[in-house]
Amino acid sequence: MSKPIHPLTETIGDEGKRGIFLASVAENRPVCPDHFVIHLDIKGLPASTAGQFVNIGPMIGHTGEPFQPARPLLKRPFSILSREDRGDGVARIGVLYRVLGFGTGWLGTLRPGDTAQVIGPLGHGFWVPEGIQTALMIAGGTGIAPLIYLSKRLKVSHPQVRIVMFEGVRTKCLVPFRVDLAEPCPDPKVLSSEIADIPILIATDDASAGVPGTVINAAEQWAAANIDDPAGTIAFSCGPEPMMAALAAMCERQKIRCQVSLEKSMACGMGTCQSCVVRVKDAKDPEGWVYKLCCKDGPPFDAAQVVWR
């Protein structure tokens, strides 16, 4: 794998620190069917960077008694959506999640004042090469969370970079953030959103909003019409693995660099359980590839180095 040329950590934090914390729920609100944003206040949380994640699990129940789950409940990994540092040493982090099973179902029951245990920040963040002119943020579903965080940081650390975001969902009601789908803008296919004043193109499988079809087709069409210098362009992505595999192929065709934040089951988040292996190309290995750990070596990887099949 290529090494970071200009890691965001040079300007926004040290990825080498992590800890176990008791977090207090500040807010837990729905954003669309089955999708929520939870904000957690954590005192002493080390600096984080876009692309890192936290593991969240129960510690104390609503009544103040130890949480007694009906079955064993491992902590769940979630990308950091946002972070706001207060002067009293407390960091408020945001997490976007969708209720799909027992763990996220528990998360959906939390109310302001409840507590949870948080381990993090974990993993490494995205890196940004020198000299880029355009950054494409290509997401599927809740995979947009780390790209929102990255976009906000890029606007501060690299204000000269043009940022365009792409979000793919099955249908309009599953767009996991507020967006005015009727607001006019210069390009009728690109919508204006509340995400850091960044234009976003919505792609829906059922053609209920934005561009019909997959987000990869939408991104490829946009790139073909708007990217004059592929060498000055980079794509960042998070979402379902088949989507990111298709994006890696698209970026190879377009000669665009690409980083993907892989979504794996990361039970420990620190490389101990070895449950989140990723095959990565390695010319020195007899088989041409080696195993890396998503939680420890990623979650972001160079898309050209991932063995997708």
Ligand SMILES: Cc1cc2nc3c(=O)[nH]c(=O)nc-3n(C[C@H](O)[C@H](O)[C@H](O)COP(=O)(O)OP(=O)(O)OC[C@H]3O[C@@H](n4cnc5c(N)ncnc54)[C@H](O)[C@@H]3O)c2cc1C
Given for the second form:
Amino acid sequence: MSKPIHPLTETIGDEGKRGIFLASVAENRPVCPDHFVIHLDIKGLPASTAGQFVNIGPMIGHTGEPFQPARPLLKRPFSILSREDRGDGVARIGVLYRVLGFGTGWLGTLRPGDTAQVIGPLGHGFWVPEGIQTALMIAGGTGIAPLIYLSKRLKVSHPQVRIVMFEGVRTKCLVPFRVDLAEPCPDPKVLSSEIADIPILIATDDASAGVPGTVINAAEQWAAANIDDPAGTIAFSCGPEPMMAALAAMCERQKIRCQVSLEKSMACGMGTCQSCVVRVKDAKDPEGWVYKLCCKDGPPFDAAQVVWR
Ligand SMILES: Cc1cc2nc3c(=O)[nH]c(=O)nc-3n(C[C@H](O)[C@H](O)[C@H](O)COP(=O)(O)OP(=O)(O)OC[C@H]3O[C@@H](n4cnc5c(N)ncnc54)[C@H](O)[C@@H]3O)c2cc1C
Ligand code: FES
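Previous: the form predicted alone; requested now: the form predicted in complex with the ligand:
After this comes the whole thing, all chains and molecules, with the earlier chain placed first.
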């Protein structure tokens, strides 16, 4: 059973509170090569919104001994993929992650019953403007995680909104979809699938599955053929920064609103270390832009306000 280990809870605007928690691993399973979904049970986790993230790091190793990494391990930030609140005050959050280096390598070693330290929920979530009829969710790789959470929330809060997802990866075996289902790896012949009843179009750089080419090309072609109300359409995105910069340009061309969830390198995750700056347009500034913090002012930003170069 997990419990708060620190009386650190504070208000962070209208998204509520955050805290430091000892979380218990419920499940940690592969979904495709190098990609896993971990479920963590956290007692007392404050309310969260789609687009927020948690910082995860070691507390006690699964041997029961304090985890002693060979080098200092800062907590790593991960978007919330899913959240299920049980009646007893325990929230089960899901995180989709790809093993890249030291931190995610450690995460991959966790087994059910192990513990981890979690700080969150952090940052602000996506916001949904009024009058939206269509929401395009455009993801690169594990960037699909916050968009799945957002889609599930949107289906409840805005059932009239049509949602279409786009997932771009280099090659078919890196498609981390069907994360809620049992199948570990997609059938290479499957060109599209569904997550929580939401149609998803897959684009692969190497043309090994789905639409050949970049996810932005796929989304632009789809939007040109299917969107007749740009003012009632919004794109939400998370993925590599060049992908989101290209999406911002596409949305400007198509006159579609766009929010991007940026994944800057982060240390503290809560506005202290200043390591995650983003340049954002500001007409009042002599240079036309100011620094914002990805962890505190984002991670989602209005794509039209981001200074991409
Ligand atoms: C707000 C936010 C949300 C995130 N959500 C997720 C998520 O849902 N799932 C997920 O798998 N990852 C997510 N990330 C990225 C994740 O935190 C990094 O993959 C992780 O920090 C890598 O840690 P590591 O110790 O394994 O790698 P390291 O040993 O620190 O680095 C290994 C390699 O990964 C690269 N790397 C490190 N951080 C990032 C980054 N932020 N983006 C791209 N490459 C990076 C390094 O440059 C290096 O090449 C998120 C990052 C942020 C800022
Ligand atoms: S990560 Fe420390 S200020 Fe953003």
